[in-house]
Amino acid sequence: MNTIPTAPGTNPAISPEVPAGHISLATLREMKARRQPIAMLTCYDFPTAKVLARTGVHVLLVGDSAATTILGESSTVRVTMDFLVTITDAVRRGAPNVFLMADLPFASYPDVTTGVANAARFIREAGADCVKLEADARHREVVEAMAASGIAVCAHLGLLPQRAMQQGGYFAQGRTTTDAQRIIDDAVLLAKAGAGMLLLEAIPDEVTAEIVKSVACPVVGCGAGPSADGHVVVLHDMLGFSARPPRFVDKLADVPEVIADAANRYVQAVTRREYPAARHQYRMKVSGDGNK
């Protein structure tokens, strides 16, 4: 199992540089200015959000990756707006102080009017701080309109899972001079249009470094090299649920085995008639026995 080293004397469950109070976009900008790395993870439910909120994670992303990690779909395009709004609301309740980013699903922003209306649902109905959309130069007006409406926007560039069919599969992007320049130009354009954050997926670090020095907003990498202002991975990849996690994700725990062990012990206890034991049972009420 791969591990991330911990500094001597440091409790790995507690971040030494956790901003106090609610983490806002202004907080993340300040972190970028101080060159303090931003830690971001995906999250899809209330109990997991409660756990992650204790770790000092700065940003939680309710990604459309829920389609594959939670629903068992083969791609992200099957997840719906209603489902993502519901689970974003759950994550907000579990982690009220993190910066909460919600993913706009496939085909939910085909034009300015539709895109703004759908983005506003995440803010109004689910308490998200920001919405993310897979974008390029063609989405400049959508980003401008969302920003003008008071919605914080994260533009996702590089590998775009919602367009995997157009791109011919899930492949790293920006590996040729032409493609790299296109991603850089799109990133700068969208930042100028009002994107408050950028997320770069599966691109070379040289491209990331050029974007980071060309924009003022925080830049989060997902397999985009060390030059990014912060980094995000899919939680389920990190926890061992994925058979083939991306090369940029370390397996830091084997949670499926923990679940399987607990379930196996339960099944064995039932089949051996060891469960339920006397301590698990309710008794008939007798005088003075209360609700026991």
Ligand code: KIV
Given for the second form:
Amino acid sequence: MNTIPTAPGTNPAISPEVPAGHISLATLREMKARRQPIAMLTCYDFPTAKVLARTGVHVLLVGDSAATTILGESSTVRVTMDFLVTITDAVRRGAPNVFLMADLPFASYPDVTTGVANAARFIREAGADCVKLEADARHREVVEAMAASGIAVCAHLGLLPQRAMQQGGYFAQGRTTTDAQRIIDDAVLLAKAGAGMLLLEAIPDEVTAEIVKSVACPVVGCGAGPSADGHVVVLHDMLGFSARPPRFVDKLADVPEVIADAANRYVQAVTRREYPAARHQYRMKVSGDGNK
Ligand code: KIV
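The structure above corresponds to the form predicted on its own; please provide the structure of the form predicted together with 3-methyl-2-oxobutanoic acid.
Let's see the whole complex now, leading with the same chain.
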């Protein structure tokens, strides 16, 4: 297992870098201006959000990766708006002060009106601070319309998992001069259209560096090199749930082993009739005891 070292004497569970109060887009812009790296993770449920909120993570993304990480799908395309709205709301309850980004799922912004309506659901029904959409230049209008409606938008460029069917798989992008220039141009165009944040997935650091210096908004990388203003990984890859995590994710814990160990001890206790023990049982009430 890989480990990221912590400074001696610091409690790794409580970051000294946690900004006070609710983290907003303004907070993230200030962090970019101060060159303070933004730490972002995916999250899909209330108890995990509660734990992550204690760590100083700045942004939680309820990604459509929920399809693969928690629903066992082979791609992200079958996850629905309703499901993502429900789990975004749960994450918000667990992490009230963290900047919360919700992912517009596959084909949920086929036109401007539908896209704005779906984006608004995440804000109104789930308390998200921002919505993310996989985008290129063709999404300029929908990004403009969302921004004009007061919705903070993050444009996701580079590797777009919702396009895996069209692209024939999941491949790093922007590795030729032409493709790199296309991504840079799209990033600049979408930032001008009103995207308040950009997320770059699986592109070379040179391309990221060019985008970071060309736009004013925070740029988060997912396998996009050290030049990004912040970084995101899929939580389940980091926690050891994925058989083949991407090369840019360090496995920082083996949570499946922790769960298996606890469940195994429980199964053994039941099998050996050691559970339930006397302390686990309810007793008949002695009359006059009331509801004690
Ligand atoms: O859905 C997701 O988890 C994502 C990350 C890969 C950035 O979009």
